[in-house]
Structure formats: C-alpha cells, structure tokens
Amino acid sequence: MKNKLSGIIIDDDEDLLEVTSMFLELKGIAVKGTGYNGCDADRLYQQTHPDFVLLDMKMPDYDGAYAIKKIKAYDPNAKIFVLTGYIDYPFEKDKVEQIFPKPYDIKKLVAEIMQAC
C-alpha cells in the first residue's frame, strides 16, 4: 500500500495555514506540520521529511528565500511550491516546482502537488 502524500505549510498568515491545512487533509494529503517563517520551514523539513513544502516568501525574521536555500542544501530534490503575494520577491525561482500568486486556486494547487509528487 502506498503511503499517504504529505507536506508542510509555511506562512505567517494563520488563517491561510488553517484553511489550506484543512483542504489538503480533506483531499487525503497529510499535513505533517505548519510554521510561520523560513527557520520553521527548515526545521520541519528535516524533522518530518515531507513529500512537498508550501512556502510563503515574505515573512518576518527568516523569509522563504532562506528556507529554499536551507531545504535545497539538505535535499536537492525537495519539491517546493511557493504561495506569495509578492511575485517579484527576490528568490531562486528555478529551485521551486511552481509559484502560485495569492489569492491562489486551491484546487489547482492540489492538482499540481499530486502531479509533481
């Protein structure tokens, strides 16, 4: 039997974290953890080894660009999906699977995650 697809969600918007987590769980995707900055993303990725990361870019303290560098150094094959209201935010866009501008279509996001993973 195949293991359930799993991910972590990192965003400083608590409402977005809650809604996205609930939707993913309803679609049969396990949410192994949530966090509020790039440091949380790095720690959670190394602790939980998820199939994918949903990551905001502009967050206090440690941003999404920090998380991408740390996660990719740990696992170059990590699948990272960016959810951002700041499309022009400076980060290594070639290191992520896809970028979803906020507000994003959550059904399309789930379809892309399932296809990539």
Second form
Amino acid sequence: MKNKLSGIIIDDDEDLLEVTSMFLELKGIAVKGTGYNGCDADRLYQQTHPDFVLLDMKMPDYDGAYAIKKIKAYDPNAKIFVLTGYIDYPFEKDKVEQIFPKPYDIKKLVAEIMQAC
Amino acid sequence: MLKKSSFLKELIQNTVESVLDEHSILAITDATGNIIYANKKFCDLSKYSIEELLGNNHRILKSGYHDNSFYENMWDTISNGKTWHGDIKNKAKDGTFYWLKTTIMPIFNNSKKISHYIAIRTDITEIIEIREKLIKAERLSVIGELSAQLSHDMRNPLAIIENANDILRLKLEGKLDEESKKVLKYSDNAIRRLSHQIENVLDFVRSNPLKIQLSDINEIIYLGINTLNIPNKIKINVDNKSLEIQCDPFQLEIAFKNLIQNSIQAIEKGSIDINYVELQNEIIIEFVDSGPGIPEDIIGKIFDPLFTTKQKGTGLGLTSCKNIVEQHGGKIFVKNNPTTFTIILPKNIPSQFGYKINT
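For comparison with the form predicted on its own, kindly provide the form predicted together with the partner chain.
Full complex below, order starting with the chain above.
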C-alpha cells in the first residue's frame, strides 16, 4: 500500500494554516510542514518532498508566484493547489493543478487532492 | 470705461440681440413673474411654443429640484432691486430637465419701482451632467477600492470559519444532535451569503479589459444557470439554439447570472423565459419573468449602484450587469408587463471595447 499522503501548506494567515492542517490530518493526510511565504514553500518542498503543496498567493516578501517558479524548476511534477482570495493575481496558472478561491469548500479540496495524487 | 463710439453703439444695438439669441435664453417678465417676452432659444430649450410661454408664470418651468428657500432667496434678491446669479434646473414641457446659468436683473420704471425683470440664461446641462458623472465616478472609485480591500480581507477569516465548521463536524460525527447540526448549517449559510456578497462587490469593482472570444450565448446562459440555486417553484426556459458572437464569455456569464438571480428573488415562484434572436449586426437577448413587475417609482433607479430593495442585496448586481453590457458596446433596458430585461449586443465588438484573445 502506498504511504500516507503528505503535503505542505503555505499561507501567511496563521489561523488558516492551523485549521487547514487540522482538517487534513483528520482526513488522514500528513502535513509535513507549514510556512508563511514563497521562500518557505521552496525550502520545505526540497526538504520534505511532499505529494502536494497548498499555496496561498499574496504573501509578504516572496509570493506564491515565486514559489511556483522555484518548486516547478526543482520538480516539474510537483502538484500545487492554489488557495487564494485574489483571483486576478498574476501567476503561471498552467503550472498548477487547480485554483480554489477563498473561502473554499475544504471537503472538495481534499477530494481533488486525493484524486490528483 | 471707454466711451463707446457711435459706430460701436450702432453695432451693439443692431447685432447684440441676434448674438444673444444664438447663445442664451432671453426672457422678460412683469413684476410678478409672468412672461411677456421670450426668445427662440427659450422656446427651443423649454419645448414650449411662444404662445404657451407668453402670459404664463415662470413657475411652469419649476423642476422640483430646488427647495423653496432657493426660490425665496432669488425673489428676495431681485425684488430688493439687486441682480441674482445662480444655476437653475428647469423642467421642459416634455418632462426632460435642463440646467441654466442664470442672471436676473430688475428693471425700474420712472417712479423707481420694479416694473419688469430681465433674465439671461445659458444652457449648461452638458457641463452639469459631466460634473455629476465625474463626482460620482470619483466617489465610486474610492468606494470601490475600499470595498475591494475589505472583501479580500474577509476571505481568509471566512475560510477559517468554514474549515472550523467542517472540523467540528468531523470530530463530533455521530455525537451531534439535530439542533446542533442545524446551528452549523446556519453558520454555513451565513458564510455562503457573505461569499456571495464579496463576489458581487468584486465583480463590480473589477474593471478588467474584456477578453473577447467567439462564444455560444446558449452555453454562457447555461453556465450561469448551473452556478445558481434555482428553487423548485421556479422554472427557467431557455431558447435551445446555438448562437455564436464575439464577447467575453466570463463577463457575460456574470451579467446573465445577475439578471436571473434578480428574477428569482423577485418572483418566488413562476417562470423565467430567456429568448434570443440574431439580427444582421446585433443580437437581442430577453429575460422575461412572470413576477409582479418593478414598481414604477423605482424602475428608473434599478441600475444605479448601491440601489437595492432587498435586505440581503448589495445593490451592485444590476449595476455590474449594465457595466458589462456597456463594456461590450451594448445596451440594456427594462420594462414591465411582463417584466422584461432586454440586452442588445453588437455581434462584433468595436475594437475600443476590448482585446481579442486566441482560442
């Protein structure tokens, strides 16, 4: 059997990070790390090699667009799900699995993750 | 002052009236305000004939825009022998309004009593309208920025509440009584309502250039319908034919959705018919509902931003709709019996309205 599904979550809103991790854990998904900006995302990805990334877009210093560039350069097969309040935020939309506008239905998000990974 | 030469005097006497007639309204009233002279421009602007104006009181042109103190102040000034200046909004015979920059001067008889008033007025309707538009646009842009920021800021907390509800449901599975389940449901509904309002605000403030592509109107209508919650008591009938035009399908979907949503809320039960026809250069789309119609006193305001009669409304839905249609170079209007919203869209959007993307 395949190992437990694992992911990292990147968002500058700490409470949102917390509840999202909690829900994933309840659904049997391992959260290997959480971070607050695009730089964290890149570092955590290379350290933990997760099955997927949940990525916020608008974050201080290094945004989600930066993370997509870095992670995809490191691993072209990385599976990234964007969770954002800014639908019009410029980033490479063709490089990500799916975009979820906030507030999103987390049950649907988990279902999509399970299907993609 | 320079002394006028006889040549100048003659020139002024002979020509000043015709220049005035071209430029301004010229009117003379008696001391009580009854019109005894009106030039052609007066008739043109007020849409009254000279016979209708003469002998009538100037009051017939009152627009109702100014309050009584405005007119009292004017009468106080001129009846005290002084000249009055001001901008007045008047109503023409056909009910349309026009603005006049006005100067009224009293004329005295030999016994130094006021015998007449002479008024010169210049049509400034266009300037006033532009000014009003600019003020409105400026205010809206500030409101727009503020509400966009607020809306974005609300999204994370909303996501947290929604996720927290789902966690509680998972953790307490099987332990929740019916009432607690209901409470969580209320919370979910509230989140949905807020999200909907946020979308409304953001649809309104987003002024993205259109992304024009060849799209099927039928498909756009169905995409819009599918994202809405249609109550069982309402039946939506759509013309089932393909009709392709150059447009921004995502923007039009928002516009159609807003119209359908508006009808759903207006009729509670009944039907909504969506029909469209193709003409040579444009297409006409009609949204007809079986509701009671729109009260006549508000029908002129329903496309105004922030105008709403609904407790849960933002007053932005129909405004967004109108903006989107106009961005496409089209028009939208509404009439009663039956309630019908009509959209006219050009088949090929003039290039200044957007840019094309390759599909």
